[in-house]
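Only one chain comes next, encoded as structure tokens, the form predicted on its own.
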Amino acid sequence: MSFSHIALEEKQRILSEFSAVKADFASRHWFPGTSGNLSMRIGPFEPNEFFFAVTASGKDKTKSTPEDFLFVDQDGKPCETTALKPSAETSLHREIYRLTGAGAIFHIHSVFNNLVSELYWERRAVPIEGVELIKAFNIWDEDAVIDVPIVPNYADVPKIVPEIEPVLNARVPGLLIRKHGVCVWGKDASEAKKHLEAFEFLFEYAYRWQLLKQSR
């Protein structure tokens, strides 16, 4: 299916939902210094052919304008005539969609997700053990244990892309980029938002628990 065959109503629905998520995250101060980016997939999915809406590069995400988002294809190329540029991290979104078939991907920078990415860098994953909010990822094991993978950060963002596939875990819908931020995904915007909230709670818990253990 070409992008032109996707109904206008579907595009409008995606953009409306997108705007609401962006406003919610902005109210939580999750976009410092215009950082972070969001995307939502639209239309049918094949690993080598799909479309998604993504935040435009360099925009102040605390404000709402008609130039906040644009639609791109699986190669990150705009689907419509526009002067807007997709987010610098669009290549990461493309790869995660290709590998997971997710419906939405959110990438934010926060103090705690940066701290734990460095704290556990040598381990290459943040260990979370037995914390209730692991259930947000539909993991119901008693005293569940998960590892949130950490990949290297490069100024040339596409260099991060090959690091993603080897660390993906179907049970853990997120990954950290060292001293950069977190990427999370879900079947739709609602699930991706739930996952992001859970990860941010767990990252703060992991950092504070480590401090408590060291102070004993």
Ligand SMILES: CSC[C@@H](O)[C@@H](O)C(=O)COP(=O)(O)O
The other form holds:
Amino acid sequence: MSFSHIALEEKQRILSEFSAVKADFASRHWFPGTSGNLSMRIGPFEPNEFFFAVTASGKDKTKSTPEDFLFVDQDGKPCETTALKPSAETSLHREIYRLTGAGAIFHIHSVFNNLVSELYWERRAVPIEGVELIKAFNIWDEDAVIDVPIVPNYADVPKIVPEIEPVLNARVPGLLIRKHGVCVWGKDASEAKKHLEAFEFLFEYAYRWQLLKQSR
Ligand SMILES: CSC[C@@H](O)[C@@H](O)C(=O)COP(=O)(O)O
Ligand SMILES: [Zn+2]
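Target state, the form predicted in complex with this ligand; input state, the form predicted on its own:
Below is the whole assembly, all chains and molecules, this chain first.
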């Protein structure tokens, strides 16, 4: 299916939902210093053919303008003529869509996601043990334990891409990039948002719990 076959109403629906999510995240101060990028998939999915709306690169994501998003294909190429540049981290979104078939992917930088990515770098994963909010990931086991993977950060973003597949955990809809930020996903924007809220809570918990243990 080509991008032009996707109904205009569907494109408008995605963009308006996307705008609302971006404004919500901005109100939580989740885009410091123009950081962060968001994407939402549109239309049918095949691992080698799909389309998504992504935030334009380098913009202040706390502002709402007619030039906030563009549609790209599975190769990150714009679907329509535009002067906008897709996010510098579009290759990470492409890879996560290809591997998971998710409907939305959100990437933000926060102090706690940066701290835990360094605190647990040696084991390449942040352990979260028995915290109730793990249920936000649809994991209902008593005293569930999860590991949130951490991949290295490189200035050359495409170099991060091959690091993703080997660490992906089907139960855990997110991964950390060392001293950079988190990428989370879900079947749609509202699920991805729920996951992001849960991850940020759990990262703060993991950091504070480690500190508390050391001071006892
Ligand atoms: C301004 S620091 C953050 C960037 O280097 C990058 O990591 C980021 O999250 C935003 O990049 P962008 O190209 O605007 O999507
Ligand atoms: Zn980033």
